[in-house]
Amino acid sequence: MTQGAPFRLRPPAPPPRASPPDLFGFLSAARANPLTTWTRAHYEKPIVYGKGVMGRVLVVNDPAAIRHVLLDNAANYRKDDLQRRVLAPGLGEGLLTAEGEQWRLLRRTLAPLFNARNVTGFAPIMDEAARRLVARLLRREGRVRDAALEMTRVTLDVLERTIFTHGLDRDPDALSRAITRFFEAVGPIDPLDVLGLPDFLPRIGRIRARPAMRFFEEVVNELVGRRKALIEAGGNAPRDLLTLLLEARDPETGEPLDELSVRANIVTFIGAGHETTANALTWTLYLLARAPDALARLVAEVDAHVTDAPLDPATHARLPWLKAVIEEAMRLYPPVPFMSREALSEDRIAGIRVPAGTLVTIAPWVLHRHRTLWKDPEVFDPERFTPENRESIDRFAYLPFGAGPRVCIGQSFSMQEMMTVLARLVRSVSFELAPGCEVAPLHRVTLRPDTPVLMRMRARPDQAARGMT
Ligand code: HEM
């Protein structure tokens, strides 16, 4: 790993527990913030095997063993009920929650939507959304803003326009509000789910989320219906994700997706793509605001390569420090802090017998801070991810986007989006944390800050004269 790291920032994280909590302690900690359930052993041992409220649980931090579960023997591990129960109420049978043959069909049908050509084609939309963000931030300069809210706005803007091109005709903030409310309602992990109690027992979060879900469905139905009619009438449909979804064909059977599946996957792209990316952006800004050296190096890099010309992948290739900063931010604050699988039949993982039904958990939050895998794991040090150093990181020790056949389908989409947003922002805006703003990581479905990330943003004094957008 990196020698002589120049940055010594140790950003906030709950301290590991000395020993596991009892049942009541576990359930209340899991509801309040699951990050506080991890013990010292999890951060130090390659594998922790135990029996708890969730049955037999294996926490795997050994890269070779993770490779076995996510890649080599992936067919023996399905997304477990806990993960599906937490995600499925909002996302229906979309790609994220589907299993078995249904998942295979969806994955091969949807993979081309996110190929390099299509993602590159979205670059102008992302650039325009980033410019709109900068304009918004500079409209009332110097005002204290919640960076998390601003990052949520820009990621929704990108998703709305890459999926629907023209966005929603009605109140443009209504969709963002519904999505935010929905995730707030289903976000806390319900003790009934942890205990595996049957679905007919009502979960309070689900009940509260119903109006937001209904609103979602109405809007999406309307947009899908209109677009289908346009395509059928031979109209000139925009090349956005909605058109790509409606035109997608299973490469093996030539079949299109049915309408239910089109809807479920639109909601999945929004659900899986907006909060994850918004959180990664927010934590990156937060870390940069606290690490002036890393920020100064980034400003120099951006100023050397980013102009008013549209941002594209060729420009991104000239911004290795920006990429390293984002990757280090996702190491310390992985937007998906926890993944889990259930063993379908008996297996051996790193020599340990794993009976069928065992819950196998891979927690990027713990893995990325594991004492045996990272030097000074709590320290923010983007040097780890510069091109010279990155190769020494095991593929299965760093999993912000997962790995294996179920790796994130939106990985290059969101990397391109984050590079674009941050490059535009850093080029034009100076930002600092508001005095007294203290945030801590909170594990809901994703890893978010526990309070607004208050920042004062203004035009960079050295750029103002250039008349930035
Ligand atoms: C920083 C941003 C993002 C992060 C950190 C992230 C992370 C992840 C992770 C860890 C998984 C694997 C989960 C598992 O194996 O249990 C995943 C799957 C997925 N992600 Fe992302 N994601 C991001 C952005 C996006 C975007 C922008 C989209 C879509 C537009 C998206 C769509 C999906 C879908 C559909 C899956 C399920 C894939 C499958 O099961 O075949 N994600 N993501």
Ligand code: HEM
The other form holds:
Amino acid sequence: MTQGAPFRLRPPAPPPRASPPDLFGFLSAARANPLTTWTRAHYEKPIVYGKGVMGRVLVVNDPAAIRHVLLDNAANYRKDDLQRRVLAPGLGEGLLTAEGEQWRLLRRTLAPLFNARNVTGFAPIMDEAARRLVARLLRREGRVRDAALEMTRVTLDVLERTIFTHGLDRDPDALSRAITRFFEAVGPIDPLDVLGLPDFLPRIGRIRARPAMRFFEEVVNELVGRRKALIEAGGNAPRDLLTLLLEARDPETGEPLDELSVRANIVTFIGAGHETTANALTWTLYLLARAPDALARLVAEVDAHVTDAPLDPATHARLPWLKAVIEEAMRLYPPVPFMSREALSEDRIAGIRVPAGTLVTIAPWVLHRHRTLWKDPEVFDPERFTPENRESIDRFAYLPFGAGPRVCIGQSFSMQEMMTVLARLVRSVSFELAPGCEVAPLHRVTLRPDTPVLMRMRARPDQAARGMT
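Same protein, different condition: the form predicted together with protoporphyrin IX containing FE (HEM) was shown, now please give the form predicted alone.
A lone chain is what you will see next.
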């Protein structure tokens, strides 16, 4: 959709505030939907510096400054206490929340699972999961379905056949509901956490999250118990995430990971790892359903290159518009809309003195819509990410997977999965939003639709002629 195209979609987003809210307004808005706290200045200025309820805060939208924080001087910036207070009670000290030596050990342990060879090896499993999704959607075609729920089902299907080879041995829908309940419970920012009050004071979100956390504990205990028994019996354990965690050893002490760490990382990958991919797929479908020209171009590309043969990275390389559509969807609706770091010692960012203890905020939601970095930032325009335009985007102006040492370990896994699922879906299924379906983005740790994304899905009319996949 280039300049002057007949259809220019401006998908839903909260309007920026004219000025910052007062303390009560901030706490109220942050709890309801943090996206509503951003002001015009955040979308227009490269750096906004001030003091508020969270102390000294530096909001950074300058790519060079972001590079400084996330890469060049990353050792001086740790995940701040607010993020840890929100996530650690449910996810524990996993890869997402750990710091220092514990994080480095986990990263070294898990990195082999996500190397290029292994991710490519997962392609047939992802393709089979995508085919099962298509078959499920067309079993009762024409029925109105929640696209978010269907994307959750397919990503869980992939997860339990790749990261946890022997499966999760649980009803996927029950697991999906537990994950949703967990993020809905802990997602609203509690004023007690913002104010830094002691952990012994009860948080409503944590209380509401307890049933989901107990469910996670049951799933994890079953996984660990079965795999330990297999390993101890001398069985041929698959080289998946679970085995790697159980066999990991500290290179200095030779000690294995403690059981709490093993469990924390399993919960992290079941919860946060799959949630972000499912949301990105959902937003992509939603945007395509509202942008018929972009969808038509995608259908033509997929029809030209996708066959009944298994999908693999070689096929993906021939689908540049598909990749561009996904990347533009993640620009407008980044899976993780907010990240922050605390300065451990004094620093200077873009000439601004940053005392120790300053909260440095990098919000992909704002960065990806910043007036100085993007033309018509509110418009859905996948042309930005076509090969001829992609190189002009600064690496630190687009952060759907983060950057620096803590860049998402599953980035290539997730992109391969999304391209596979969408290619199979577009090849076989037509989809449209149900009448009256209106959604808006809601920040609940990840960025999700605030209501079900209701779509009517049918077999494409030409499927009978060429055979269903």
